[in-house]
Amino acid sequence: MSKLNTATGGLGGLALAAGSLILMLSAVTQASALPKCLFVSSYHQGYAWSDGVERGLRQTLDGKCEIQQFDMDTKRRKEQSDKERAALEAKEFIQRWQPDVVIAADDNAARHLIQPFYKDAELPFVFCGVNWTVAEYGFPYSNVTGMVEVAPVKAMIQEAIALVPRAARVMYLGADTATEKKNAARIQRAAKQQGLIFEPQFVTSLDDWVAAYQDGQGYDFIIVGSNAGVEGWDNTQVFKAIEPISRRLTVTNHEWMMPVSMLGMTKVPEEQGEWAGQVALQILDGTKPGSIPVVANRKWELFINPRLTQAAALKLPDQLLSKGKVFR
């Protein structure tokens, strides 16, 4: 009987293992059957900005296809060798995986990647946080649609003014990078629009930045720039040297720049990725991405880091106050 039992339970064992794996062959064909979708991030994992984007287009993305990422890593590889080749490793991978439709963040993606090898491509890209304009790039092409990253730069400024009313001088503090420096551009002619004496300060140290941090106590207010690219960066070491310095207004539209600024008008990442999302599935339907129009992001947070707001001795309206999230 032991062993008409034993034999019974092998024949059962076997009918369960062949019913694992056939359950195991239909997961890997559902998953071999869904599209491949490439991100390119221009950055690395662990940057606020990218990590954002990442977030809205995985949640999109997720169990709608096989997501691959490749991460370009050109705000710690500078030169432009450096990012050049990361291009050409993005490319090579492409054409490795051969995804469906590839989703390409920010501008050296654009620059050194979608414009110099795939303008009017076979292939799809949806771009997404190129900054301000697409100009430079050419975008649309017949294969390429994407989503502008604009900043609420003259909202910004009009706040800024508002609570330093005879505002005349304002300092820009960003990294030394090509980013940063097509930024300040337009911020530069945000403010001359609003009649102010714009000067920017571009670093690339730690201990640069808190220096020109001190010189803009100088100026009415300070527009802080973005961090990345400033080596030896830590939040706790940056605010310790400044709040003791801070006098003047500090205002910025980068939400992970509010441990060191007073005031944020700030940008949604996670807009850009759940839009580029929602396009590549709209391509991988059927869409022609040259159907599909460029826009600009419709969404901004505002922030108060009432630290340093007491710091600087600065009492910010009540209207300010109930509509900003504190920042902790």
Given for the second form:
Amino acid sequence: MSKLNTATGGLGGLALAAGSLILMLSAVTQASALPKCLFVSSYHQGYAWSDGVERGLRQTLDGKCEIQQFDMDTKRRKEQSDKERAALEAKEFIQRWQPDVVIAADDNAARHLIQPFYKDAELPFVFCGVNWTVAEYGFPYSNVTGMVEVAPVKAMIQEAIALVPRAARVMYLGADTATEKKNAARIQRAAKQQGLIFEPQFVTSLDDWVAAYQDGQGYDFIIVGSNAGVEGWDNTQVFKAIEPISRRLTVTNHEWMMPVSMLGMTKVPEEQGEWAGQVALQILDGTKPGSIPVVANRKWELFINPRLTQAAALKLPDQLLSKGKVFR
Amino acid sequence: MQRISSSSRPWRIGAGVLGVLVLLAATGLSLHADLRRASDGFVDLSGEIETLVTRRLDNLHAALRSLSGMHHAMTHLSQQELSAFAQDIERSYPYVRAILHMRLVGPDQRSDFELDMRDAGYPTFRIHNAEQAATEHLGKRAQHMALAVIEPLDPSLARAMGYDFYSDPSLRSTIERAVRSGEVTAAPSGLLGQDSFLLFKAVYKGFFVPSTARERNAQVQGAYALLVDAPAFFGDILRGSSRLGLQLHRRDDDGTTPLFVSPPPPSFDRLTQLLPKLREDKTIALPASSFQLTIEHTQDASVLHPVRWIWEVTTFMGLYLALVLLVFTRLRAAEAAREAKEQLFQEKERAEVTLQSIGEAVITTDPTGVVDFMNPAAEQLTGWRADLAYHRHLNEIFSLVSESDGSALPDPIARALRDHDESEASAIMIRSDRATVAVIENAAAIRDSGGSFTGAALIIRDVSRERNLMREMAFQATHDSLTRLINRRQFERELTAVVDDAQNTGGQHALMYIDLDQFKAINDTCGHIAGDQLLKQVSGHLGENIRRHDRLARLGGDEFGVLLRDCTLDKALEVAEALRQEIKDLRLHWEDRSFRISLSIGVVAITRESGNLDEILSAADAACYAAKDQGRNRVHVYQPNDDLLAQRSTDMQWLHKLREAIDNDHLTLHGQTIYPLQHGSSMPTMCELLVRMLDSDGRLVPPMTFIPAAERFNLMFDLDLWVVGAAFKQLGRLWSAKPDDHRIFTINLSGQTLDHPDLAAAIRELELKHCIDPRRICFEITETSVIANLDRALRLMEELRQRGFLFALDDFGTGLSSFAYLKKLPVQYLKIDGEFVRDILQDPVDKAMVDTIKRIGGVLGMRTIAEAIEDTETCRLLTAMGIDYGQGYHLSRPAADIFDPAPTLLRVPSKV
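If the one shown is the form predicted on its own, what is the structure of the form predicted together with its partner chain?
Let's see the whole complex now, leading with the same chain.
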């Protein structure tokens, strides 16, 4: 079930005292004077990526427009019908609330909401978190622009090769989701450019993930994909399971996967939210969405998980150690 | 308060005009100072701005050089590293909007480059120019300087991704210059925003910047640029002043290219428009690039400080006024000094002219008596020329001796000091040539402001003429003017002394009374002139035949007296006989006629037993009458028996007649009119009342017949009182009948009458009785009678004067010894004695006397009346001399109809 979060959610407290009511009315009056910005998240609050995007977005739009958030919750409602239903609910909400601009985060919102209902529509859309390419959605439309989510895949593979000079085989371990498969395809292309044999494994459960990780010890290094979609995921449990068996370098592009990865070159979800917010403000200021080109994110962080590297007896060069943030 | 003279008016006008100019200048200077301060402040501000902008540009250059250095140092500068660098730059220099990285893309590289960029997350990436949309494909070019990185990227800049900087010639030129020089160049941002400018720094292949331009051109790989947000770059500077304008231009060989222009805000305020705009052009030279920073400032009213103006203008004006005050004070002082000098000069001139012109001699000396000044009068008086007298002691010029005894008088300077600085003294000046001059000298000490004695001033008046005149008057008072013998009064005075001597010492003296026989006949037949000549000749002979120390006097008419001092009766008889014989033998001639004349002489011895003065006089008179009675031409010695007889036979006869006339009103009043002499005078006509006695036949007896007897027997009071009573009675009637008769009537009062204690009361009684207007009654009293008893006469006169009566001093001039007493007498008229009038045409002394009396009367406010006017010439002369009234036979003879109201009497005769 989709969930609606509003910036004025506090209005639910109708039992507030008369003074509070006056203050709220004042707040409503003030809010109503601002343009309306609807944030449609493909996922749910509590999901690290989505939370980062939301954080960046709200930070940018705070005080500049009235924000309503619609979570499609498609990480947990994986069925196609659920996704489509969530998109319809979002559409209904759009029709009901009449936002001035809609910020849509991640692929499911682009696929199920923008593409089918708002191609070249009047209502401007700003997307973000769309992985790698917008070609499959036909973006940009005249009313759509945004930021593509790219991972520093090439840099990550180059760094791994630098650490494992004779690497020839690499395994990709991710959830069995479309996004992960899309990511894996993208990484595979980069790995091939480096002359590596790339073998992905997609799992749906924690045990499968640990088992696959075990298999991965037979590769030169493992690229750890997102766990979004892996049921029963528990970082502590996973860490306990893999710490004793870790012998190979593991790298990831997802910060939230650093508890179970040794080296991370991770995207910054806030960048997606911030860009989407800036573009939304430009649109609200009169700029046509079509005149703002689609761009890609460019920020990423370097993380090192010393517990796992120590467990694997992996010695990292000083240059890398001095540059990478220690994940705790 | 001293007034500034008209000569200072131009100064005042000049000072006023100058004051206005100073005010304007002070205001102008204050304005200039404000503007200068503003200008100086602007220059300072401009310097600070220049420093700040220079530092900022320098920082940006440094940042670009760092970026370039990092690029060259690293084999691959990742997007992430560039982003991190951009964050630092943005944090350090907030006005850096973005870091740009351009890639030099050859035509064969463009496709792969675009694909790579699309694959890197820019699905619409194309190399394009400014005119083309970011999504449109750019035509084929030789090389592109494509924008590949914008850090930080924001949506407004995102459309610039892929922009070919070489598509803009200006930008291309700028970048190529950066490539050639290896340094930073600047250009307007163009596509990237109107309010921004770009700083370019080329990067090359290899780790180092190639050393030559050619190599740099060959090895160029791309460029980095800083997109500078100009409003942010200058924002804090512009916020410092709302009226500041800034322009930043790039300077190169082609001239200047504006990078940022922010003109000062326009002003619609009139004052602001009037104020000059401030502008400073600064050149900022950095390696391989030069900038022109133009700073402008529109001044407004805030640069003006009226309060400070007021202070400054007030200070200026205060200083100016102080200066003007100083100048004016000096001018005024100079002018006052000049005026004082001029005044002093004028006073000196006046004093000198006065001193030159006054009749008094003025001599000043130093404290020791040495002469240092003499005026012409002093020269004339002393006989010394001033230049010769200077530096000589006063004693060398003259000396002063007592007028009375010839003794030397003390030094006048010492006397002036002794007598409190000023003293006056009569003296005889003995000149150095031994000539003497009667003077009155006044000496005064001269002292300076401190009171020190610095000299003395002597004012010496030559009083010789006055002295002579006084002597002449004194002589006339004691002498008979005709014969030059002493008169009766002086004779009686000397006789009194002799009688006193006889009484006191027992000395023997003698008195002769001489009467000319047949003198009346001569007088009547030959006229009084002949009579006078006779008298003069007789007196001369008499004088020649008495002893040297005997005293001859004319006692009146044809009567003479001789006082023989220390002379026995026998000797007196001897002298008397000699006189009688001398005159008897004398033949007197008048014109062609000759006369013989004889003397009747009465002699009386003056001894201790002779009695008093009156008795001696009476005895002598009786003896003389006895000689006449005995046939004339003889000498009769007084014997007591003879005295009684003679006295009874003469005086008693007249005494009886006069008494009878008074008691029975056998007296009558005539009047002689006194006319105003000055033409057009409004003075009233006067009329002198004259008493006449009627004898038994009704004929008039002249007063000289009975008046002497009246005087001798003290009947004058009764006689005068009768005259007063009769006059008042008739005047009361006259004025009652004719109120417009304004004549003033004069009534003679004798000396005896004046002495009478009842006179005032009697006159008062008669005045009231007859309703008399005292203002038209004038009492004539003789000068001699007044002087004889001055105090009593004064009291009487003052009493009557208070009631309104007028007074005339009769026979004035004959008895005077001094004019001083005139000031005391309440007299309105001076009747000049006929003795001075009769011969005034011939005798200059008489004329001088009349003139003197006239002037004295004028000074004292007294009218002058000349009597005895007997001819026209005399009348004219007196009129010309200014005499107020005239009386005499020429004008009017005494008449009986004086109380007749007929108008003819009031007419002024044509003879006047």
